[in-house]
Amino acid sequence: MATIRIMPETLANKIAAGEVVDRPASVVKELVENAIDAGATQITVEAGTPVYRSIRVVDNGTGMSEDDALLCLERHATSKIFTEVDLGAIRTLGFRGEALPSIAAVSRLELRTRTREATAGIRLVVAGGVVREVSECGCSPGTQVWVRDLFYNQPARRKFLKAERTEFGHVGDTLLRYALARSEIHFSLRLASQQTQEWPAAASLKERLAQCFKTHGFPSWLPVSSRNGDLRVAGFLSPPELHRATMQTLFLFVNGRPVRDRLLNLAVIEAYRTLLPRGRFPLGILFVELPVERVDVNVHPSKAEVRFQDGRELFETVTRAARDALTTGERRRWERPLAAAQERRAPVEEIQERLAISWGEGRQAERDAVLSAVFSAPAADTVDKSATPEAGGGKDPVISAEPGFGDLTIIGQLLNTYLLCEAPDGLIIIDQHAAHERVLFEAFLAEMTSASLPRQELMLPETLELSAAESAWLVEALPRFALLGFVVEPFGPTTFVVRAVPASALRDEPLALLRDLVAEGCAGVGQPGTDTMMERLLQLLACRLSIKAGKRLKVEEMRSLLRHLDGLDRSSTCPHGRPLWWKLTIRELERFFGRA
């Protein structure tokens, strides 16, 4: 008996379906793509509770005849491509001929469709890939597809689905991407017959973005427009001061197709490389248009991945377009009269501003001595490299127990960022942001261990609008956010009411802070009930509330910060692992000046 056999067709169909359909959002993606390719100007997605029980997609596209309706349920039946030449120049969203048969293989499917010329529509009922009924029906022109009991014949696959709100969140995010890609189409999303999202047809991309991003600071986004031969980049990107903890709000499209592409992500990040804090990402939407022959969309059954013929050229074009937009936006924002730009200050004043050293009263002579020494300082290339922090072999710096941080003599503040302190055996340089971040983190951690962070009730509750995925995640994480000091209540599918915030967050922007915490959590810092997630959220909370680099401090504030550092078990790094302080020893100093 032969050991190699042909698989039954039903088994092969289920395997193919597993590549195309892995959750309800995949069903919506495939059906919406078919509707767009059919020329629909209005698309409605309705989801039941739970989502896998019922998904309905209605469009007003061209519809199908009875023969086409029956044929579209066969694998590899398509109206998009016919020859190998067509495969190399794909202009439609769908082309593989696997969507409907894959969905039908793992669900109970009902399809109603009618062309504009026909007087009656066609109704097909399919269960597990087998056609059970074919009949005439009354329906409006276009196509309506009901998908019921998804994975009813694959219970193991259904067990992998997430919570109901999570799955609906993925459905909402999927539809949002197509609403951004096709602003001329009216999209609607309903949950259990209740309207949750609606994006009417928009006259322009800018109008569509205003519909979709009401709470993402869209009015400040910068327009992007660049052309390099037959390669064009267009869209909008956020200014540097507007950023998020994840890249979920950066939407990329190639020839109108929503994609997730690492090369394009890196190209955008490169443009912001010196403008954003580490671990922060811009918001925006970018459309890349290039000849279809230069991009391969036949990479994965989900069609969300692409390959480019010339990745380097694309990378450089996207980065240059983003940088030009940022430069133009910065120039318009900070443009000053030419006369003011040509003003010139005295050399000592320039050096003082560059060093930004804050001095206590009665130390004028000491300040002048330091400023005078700057003009005669040796060139940078004459510095002994062995005196740099890296020369210590990577060992952590050690401060003896006596004196402690609070006993150091404060010399001043460098660049409004670093505290300069004199120790018996050298100079201690402390990063004020990292130091305060560590102090706050340890304090928050101690308070969390005993109870929860102190909170402040808001006189007037605030509303917070999130994406569908973020909303689903936050609902599960609400008990943990209560420990952080936030009192948040659901007020709709994607809306929340904020009634209290951490008392320590009042000097910041509590809603912006809460939004960042949710984005960080939704990005995968851990499950809502885990201690790892709480630690990451506490790190972000401490980072946002701590003293920022560039803030001038009073001597009393410096001393208070140093005293708080004393007694901490971890005072060599910030909660993210960055060095908190560095020592320039007397021996290194004397060796540099030739005294050793």
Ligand SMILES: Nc1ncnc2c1ncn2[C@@H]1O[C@H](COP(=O)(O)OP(=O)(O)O)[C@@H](O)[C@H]1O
Second form
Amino acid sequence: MATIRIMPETLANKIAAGEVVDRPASVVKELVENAIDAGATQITVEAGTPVYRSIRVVDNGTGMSEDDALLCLERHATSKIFTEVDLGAIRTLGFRGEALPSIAAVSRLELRTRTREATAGIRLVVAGGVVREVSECGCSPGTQVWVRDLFYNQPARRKFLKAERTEFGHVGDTLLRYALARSEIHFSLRLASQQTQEWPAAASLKERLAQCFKTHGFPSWLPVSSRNGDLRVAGFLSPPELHRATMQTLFLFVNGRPVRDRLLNLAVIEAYRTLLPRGRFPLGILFVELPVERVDVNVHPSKAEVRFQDGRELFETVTRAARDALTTGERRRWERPLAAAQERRAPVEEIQERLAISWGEGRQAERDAVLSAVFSAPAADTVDKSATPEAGGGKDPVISAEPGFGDLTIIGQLLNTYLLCEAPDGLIIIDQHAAHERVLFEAFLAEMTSASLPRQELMLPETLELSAAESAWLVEALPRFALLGFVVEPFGPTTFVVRAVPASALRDEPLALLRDLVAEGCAGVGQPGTDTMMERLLQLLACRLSIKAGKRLKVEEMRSLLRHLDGLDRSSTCPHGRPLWWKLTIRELERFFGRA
Ligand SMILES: Nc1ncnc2c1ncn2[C@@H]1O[C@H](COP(=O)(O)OP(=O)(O)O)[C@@H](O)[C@H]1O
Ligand SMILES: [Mg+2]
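How about the form predicted together with this ligand, since we already have the form predicted on its own?
Below is the entire complex, every chain and molecule, led by the chain shown above.
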């Protein structure tokens, strides 16, 4: 065996770079974090084409002295922590002292920096981690890091880079996260020296969100603000009628740091249970603040993961905060701008799709036109200021004063399916089946929390014949069915005796209903969580027992349905997540008829 030796520092840095820098976007992430830590109020990111050829991040932060500039390229050189105690209480984005040496090890890097007091700047030229040149230079106070030919000395890494548009997309996504984290900083993104995206310093998170998400129906997002001891949750979440196929538009921050965290994701999703269609996810942004000692940010070199000391408490606090926001949103429903009406396509989705139309070489102008259209500057006046109060701030909505469903004037029934109602500022259309389904579902859920649903014994027990798979499933699920009100006993391998059914199901065909529940439940085997299974059974029960579309209703029946809706915390979608009501505002009508 060969003798053991300490590896040269350039090699160590190159190895460390493997974890810190895996694509152009991670260079942007590290450099932008440094700029933020340096107190910059303006940060510009310029990307070349392809991005790995050239990435430049310019900030107007504190800058560095000549000594510091030389030192910052050394591994473990940092101005942010010095002791082990510091490591337990990190308040800056950086702290590992390895980003700059890592980036320098796998690129040609030029650093220009100047402190406010210095009369001239200092310029360092580095290649593959080795300083080649140190000189004075003219530059404005702050720091510019120019990274060229990323992975020039790691051809294998370069091969793993994705299509150009993907890499640029990641750069845009990365910058967006920091722009959301720090509304007060002016961020710019340029692609091949074209201005592509501009987020001027915003006075509030709300203003920043209006810049970033006007195509995501932002004005209708619901403010979240809640506190539990020294745990604080604030932000905005989409109303139930607005959702996406992925969780990419749910942005989470812990003590100001953008994170990807399963626990927090699930906590938010939990609040939306039965409000969204299956496989759909909310949009939004949440800031979680907690004492720095209670969260470990030193989990991975990329610092995007965190560990919490008390995950359970955090989970519950976040779920409760999100649920409160949704409930308050329900109470303010008539004045809330309807998300669906404002929604345009998401910039990220749009850019990905539009860029996917393959670009021929030399169609630069067209490409730039699309980019600038997608990233066009926001029009601030499209935001309805009255509708969404500041997150975390000020006045509580006056809940009791809000009109409810019960206050609507019933105009009549359309197609024996929709209730037409008059609200102070428009026409409300309610899907009678969806509405009744939600009412029943919530009632069942409430009854279940204390005991089982009321049941009715059958005078003559009935027998039920099932398939082998269904029988096996039902045997396991019998206690749950008893909670629903179905008293069922096995009577042979695939035969069951039904002794009682839910009282509410008596008028329908309870046996057929039971059969459907079993089929549905059995088909859902492997779905996570037993509570979810119960919930699905309740959904199906509610669906089967509720008023069907096409049924003529008496005015008293309509009124009773509306009153029942008012008693609920969740009344914007049916338990399957389909919308339950829709509003045509007077303004829309007037615009249509040319009166406005
Ligand atoms: N844009 C910048 N402005 C001012 N100082 C910077 C900047 N970038 C890096 N530095 C200095 O260089 C040090 C090393 O940076 P880095 O390698 O990213 O490690 P870390 O951010 O973990 O400290 C920082 O601690 C900071 O003092
Ligand atoms: Mg850093």
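Numbering follows the first chain given and starts at 1. Remember, it's a predicted structure, so these values are computed and weren't measured experimentally. Throughout, rigid core stands for the largest set of C-alpha atoms superposing within 1.5 Å between the two forms.
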* A434 C-alpha relocation of at least 2 Å between the two forms, rigid core basis -> yes
* Any CA movement of 2 Å or more for G485 between the two forms, core superposed? -> yes
* With both forms fit on the core, is the shift of the CA atom of L541 between the two forms 2 Å or larger? -> yes
